[in-house]
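First comes one chain, alone, set out as structure tokens in the form predicted on its own.
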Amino acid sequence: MSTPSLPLADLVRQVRQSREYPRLTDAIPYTRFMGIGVENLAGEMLCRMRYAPHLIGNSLLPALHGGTLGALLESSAIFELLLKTDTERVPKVISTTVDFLRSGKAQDTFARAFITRQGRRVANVRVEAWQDDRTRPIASSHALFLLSEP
């Protein structure tokens, strides 16, 4: 973990450029928190959320809290917009819906964020997260993300 020297937007430039992920995810302590990092898995970007019992909503299952799985799918798309557009700033979200398709397990789950439609301030984003199968999804979400300002 480190503590991040540089501006959000110089971290991401040099993020796009090497690759290394971790740098960015361990510079946002909300991530960090939540156990969201990027990986280049198998030359794909995707967002993992180690497990950790703090984010168990339903104890007696024990599943995932929903709220946990809507970071997750949120935080992806954001990261997918950060390192795959040219934006310098932080989107912002204008609206999301979440699909819950299934309970999420004790274990560390994954997603991948498409962005479906970018024009000049705003981009669509499809994000799907998984745990064991990834052609089961346990949630999706659709969001729409304002990039810049007027």
Second form
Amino acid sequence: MSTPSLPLADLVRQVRQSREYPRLTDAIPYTRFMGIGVENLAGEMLCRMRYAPHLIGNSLLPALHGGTLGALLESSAIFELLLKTDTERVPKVISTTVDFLRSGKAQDTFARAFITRQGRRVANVRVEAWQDDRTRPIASSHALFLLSEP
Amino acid sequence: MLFTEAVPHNHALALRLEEVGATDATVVMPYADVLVGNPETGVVAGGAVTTLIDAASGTAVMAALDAFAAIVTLDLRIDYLRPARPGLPLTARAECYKVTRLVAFVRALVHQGDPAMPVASSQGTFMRVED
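To test you: the structure above is the form predicted on its own. What is the structure of the form predicted in complex with its partner chain?
Now the full complex is given, and it begins with the chain already shown.
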């Protein structure tokens, strides 16, 4: 298992200030593997999953694997919570519901997360993912996260 | 079918089809460093579990259909029941318990060796698409 050189809580605190998002997304092996990063685009914090051949689920179409969209939606929610709230640990997902709306093409996919409720222990997050046209999302989710250790 | 090179992402996660029944499928995802979502605990990312469940559920639907058909996932709800232990493979057993003309309903449980101690449970719907 790869260990970041800095404790994650310190890294998160630094990245909240510096906005050097790749330092955080590269510290998480799965998001590095999936090519998922956080970007500040026109003053808005978005997630981007860079297209790579290993994300394909159906080679004939070709289309992204549904699981990769689930991964982007969940990562987007986690980064939103890590960077916009005071939580110091990676939030634990309690439950998630994903709606697959359109098939994902072999290209970059974007996601934007909205924290709909933040309590002391639990946060509700809604996420939408799209490719060419933001008004035609390809997947959306709502998820519950546990913010602190019981 | 689902586990050949025709599904590159299943291949990338080294998913292994263990068993297929009349209406069910069992798929194993070996533990791997690249799947870690929390570098402090070594716990596998939820996104990888989503992919495992989607693959097992889709295979169960294919098994339950009487003829080959293209299918798409409509929705997937996953409950995380207990923390997954790092270092161990995750096994998803999915059962397609109802098929209508267009829509199939699937439940799945994910465990790490003891099916009585699931780490996640899911409910999904799939649709048959004309091609």
